[in-house]
Amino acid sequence: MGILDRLRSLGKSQVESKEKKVVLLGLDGTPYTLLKQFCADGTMPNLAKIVASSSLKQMDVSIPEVSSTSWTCFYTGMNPAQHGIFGFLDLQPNSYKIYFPNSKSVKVPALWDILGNYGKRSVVINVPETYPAKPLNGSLISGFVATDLKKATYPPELLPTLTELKYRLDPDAQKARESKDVFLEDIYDVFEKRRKTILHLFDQEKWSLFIGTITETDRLHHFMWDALVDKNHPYHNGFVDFYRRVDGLIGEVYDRLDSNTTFMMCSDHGFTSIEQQVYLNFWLKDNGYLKFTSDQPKSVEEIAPGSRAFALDPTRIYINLKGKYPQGTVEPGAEYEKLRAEIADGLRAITYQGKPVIKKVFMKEDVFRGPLMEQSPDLIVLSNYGFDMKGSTNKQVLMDREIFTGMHTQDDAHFLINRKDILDKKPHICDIAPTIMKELGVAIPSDVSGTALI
């Protein structure tokens, strides 16, 4: 075999290149504390070896700490009042009608759009809030909440390859409600197809930035976090084994890097156990701030006259302002400010078995900066660990438990970069995009919220 044949057999990405590149693996919902545990106990030996010569940091993410908002902060470097994604669902202007934001709702350029302006090519796999796939200089397979692989794929010429690889967009969450065995098998199946696709495109595509995201971690955590916590749980070994598989992928990617390629990892939030689910709209209704036109309202579209506030999933509270909403009752100015303070004080007083439920209530100006402040929630609730905030409108109790055993956390995401010389501060997810831009020698836009960590 000649030298060119040997180089081809290694895959394009393993040929030493003088061009600076960045690879980022995203592990949706994987906490910093869990990675530290799995590195220490031998579950993730490949990652442990990488961490020894890298910086692994605990990271803060968006508020609210949901994937659609947080991943958009990741790939824009901007906060929600700039990029326009405040949650998985939002309100149409001047109404109570709900819609689901998607990639068309993002108001600022993505990281890969900026790199494309400099002639740099990106491969982006399975990042949430990128559906439908938009054209870019490179290739993109949309992540959650993608439903149609054709609409999730750019360029269209990539679709036959994905079909051949039997690529799947997401595990079937319904299976978790039917059988944990079947659900675990489904998670393994989706991951294996995702792994093959990531490695195939890594080797075969030309790129300066490569992003591959695993969302199966998040699905596992939501339904089976209790299996991690309890070592005697019948699915404990299945949970841990999945992370061994993830560690295998990390090793396979890292072994492909040359000396000019920077390796990063991140998550969009952390995870912890659920003690109780907490229903903000019930609390608002029970305290006289909210009324509905029916006993079992399906959404805030059934809001009744006289309502002063309502909540959207999971932690966003909106004041029913005159002039902003069709049935607005609250005057802007002093009345608005008094009501916000009153609701915030009431929420802080909620307890469960003597424990405070709410860690902090933010006013919108505490969290958001940008031209879309008018669209932002008026208050944002950050709960203490164990209390999962929900925006359901038909609950008849303040708290209960359902099928989920794990919930998101805002302050225990992770960020890793395979270099030691980074800023001595706790990263924020908005910092990752400018860090990648700086690493690739691209000018960082002046309006990004984040700061380069190198």
The other form holds:
Amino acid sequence: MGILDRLRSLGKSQVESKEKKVVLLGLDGTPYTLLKQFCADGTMPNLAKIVASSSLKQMDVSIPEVSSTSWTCFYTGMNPAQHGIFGFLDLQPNSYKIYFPNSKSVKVPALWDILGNYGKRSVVINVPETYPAKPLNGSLISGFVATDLKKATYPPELLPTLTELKYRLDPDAQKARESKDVFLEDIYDVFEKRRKTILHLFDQEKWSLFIGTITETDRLHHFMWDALVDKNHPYHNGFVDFYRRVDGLIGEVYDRLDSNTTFMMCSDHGFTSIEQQVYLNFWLKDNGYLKFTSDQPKSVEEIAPGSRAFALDPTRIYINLKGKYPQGTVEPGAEYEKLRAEIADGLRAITYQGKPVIKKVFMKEDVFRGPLMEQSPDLIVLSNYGFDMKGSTNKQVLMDREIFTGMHTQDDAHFLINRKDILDKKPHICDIAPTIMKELGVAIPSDVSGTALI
Amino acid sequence: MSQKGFTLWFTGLSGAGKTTLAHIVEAEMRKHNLRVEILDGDVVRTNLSKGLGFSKEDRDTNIRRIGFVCHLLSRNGVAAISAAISPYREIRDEVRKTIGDFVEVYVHCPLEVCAQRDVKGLYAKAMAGEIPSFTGVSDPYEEPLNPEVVVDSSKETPEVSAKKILKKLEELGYLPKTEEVYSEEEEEEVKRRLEELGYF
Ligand SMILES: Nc1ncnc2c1ncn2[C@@H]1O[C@H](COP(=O)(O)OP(=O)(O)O)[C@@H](O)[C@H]1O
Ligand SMILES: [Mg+2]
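Switch over from the form predicted alone to the form predicted together with the partner chain, please.
Expanding to the full complex; the earlier chain stays at the top.
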């Protein structure tokens, strides 16, 4: 850039610094209750200071409470029957064939698309379910499940910078199975590179909306939640230290803000300890609703004729409807309704050591609203804390434990905004996009599911 | 990429699925940021062709008008979609000749199935003799001889039919080819990473 250009862009940014801007830091899987705890016990002093003049709220997310669905709710303000992301995997129309929904499967515009229509630039870093990176007015680095940095980067000119910063898409979760030391080291490494990239783009790019998301938190929680809970755990400090670093980043970002910039934080779900993993497909099989063509089916693709229902990860139950699936057996109408009610009753009765496993069974019309009702799961389950629902098809038991120690929660995500005057209600993740639009003075589409909190 | 205009012309009996498919295809095209306009027979008859009846002459006039507007739109880079019965082969071919960039979709569906669906309650009336010239019942329908796409809405779901149409449009270069997001190796990698976190 020549000196004239530089002067010109300096002048421009000064003029535009009067314009409203929003910064949002995302912390994948970080519970509200954990942030409260870390503010109180001195682990996160920067955040504690910010919270004093902000609203930090416990937030609900839509179900299923997985990152792909939740973050899409976050960046569209819409529910899954509008945006089309019901989980990390889904079935192709009219078949039992699995596919992996991605940014191109999202049926509605993203927050940054809408801002782009108003000439506003966005920088979006590591938000899950944005891979492959689609063109936008701004820059975007895709989050989980991005596999190829080139396809995860827009515009392509950004790629050399990322290579220079040694940016990494994701830690290698495989390492958690090898050694917790190696895994922690990997998480710290990815975080450090992400932090540098966030600060670099924050300083170098022009934007109205800046979103930086940390997903290492979620990985840490999945494999090492036990280390948080148990103060004598050999990795307790390793876990807590990670949050000290996160707090460092929060401070570094907050210190950079000018008075026109609103600061927000959020997560896509909370976390709690796992007591048992629970396998819905085993339950369906065991109760005569589901049969597979082999003993160790790899997926629902191996469903056998005569099956009446099946589950997809983590809590989605589908009725094997005639006309909708190649081997559909259930008639729409009365038979469908009767079966749904019967399955719901059966699920509610599952217990573990006398405790009910399932908190609530929803019919799809209770939780979803939009043009994609037909492809929505027919029933959807919300479990009690401790019971991690899974869609595995090859399990021969209803419950067991694996390597994981933490599981997602639906009602304990967090939302923070650095102003006190916000709506007096429990926020929902769909509220964030309209809140940002309102803050930036952009018209909110009439069909968003959420409402602006300001 | 600058958009190449064309006309997507649905033809088929009432209740065969023209309107349904037109809207699915429209939504898909919009995802590619294409400009699209639907001319639906039922809508056109309330404005552009208001007052026209169902004689052969009036039907031809109606179709020529729709064809005329499709032509204007197409040559200005819009994807024009016509969803009208358009029962006469000769007029459809005439419109095809004028427009050039013309993709004909025959929405096949046996009369009995259309009558059973009776989306608008017209078949009941037609069969009771209350509607004098009703296509398929008391008025002719001429199937296209060489349509670019044939779908059978009595055997396929709307999504499957729409896919066929979209695929043809891709082949003909009116829609950008949908590249697979994940290569086979990448898909394995995605599976592996989901598996590691217990999602698969
Ligand atoms: N493959 C298919 N394509 C289009 N419509 C279908 C298909 N299968 C079933 N249908 C149903 O048939 C009906 C077609 O109605 P409509 O689209 O209004 O017909 P038309 O516009 O041709 O009069 C709808 O209820 C639709 O859901
Ligand atoms: Mg119609």
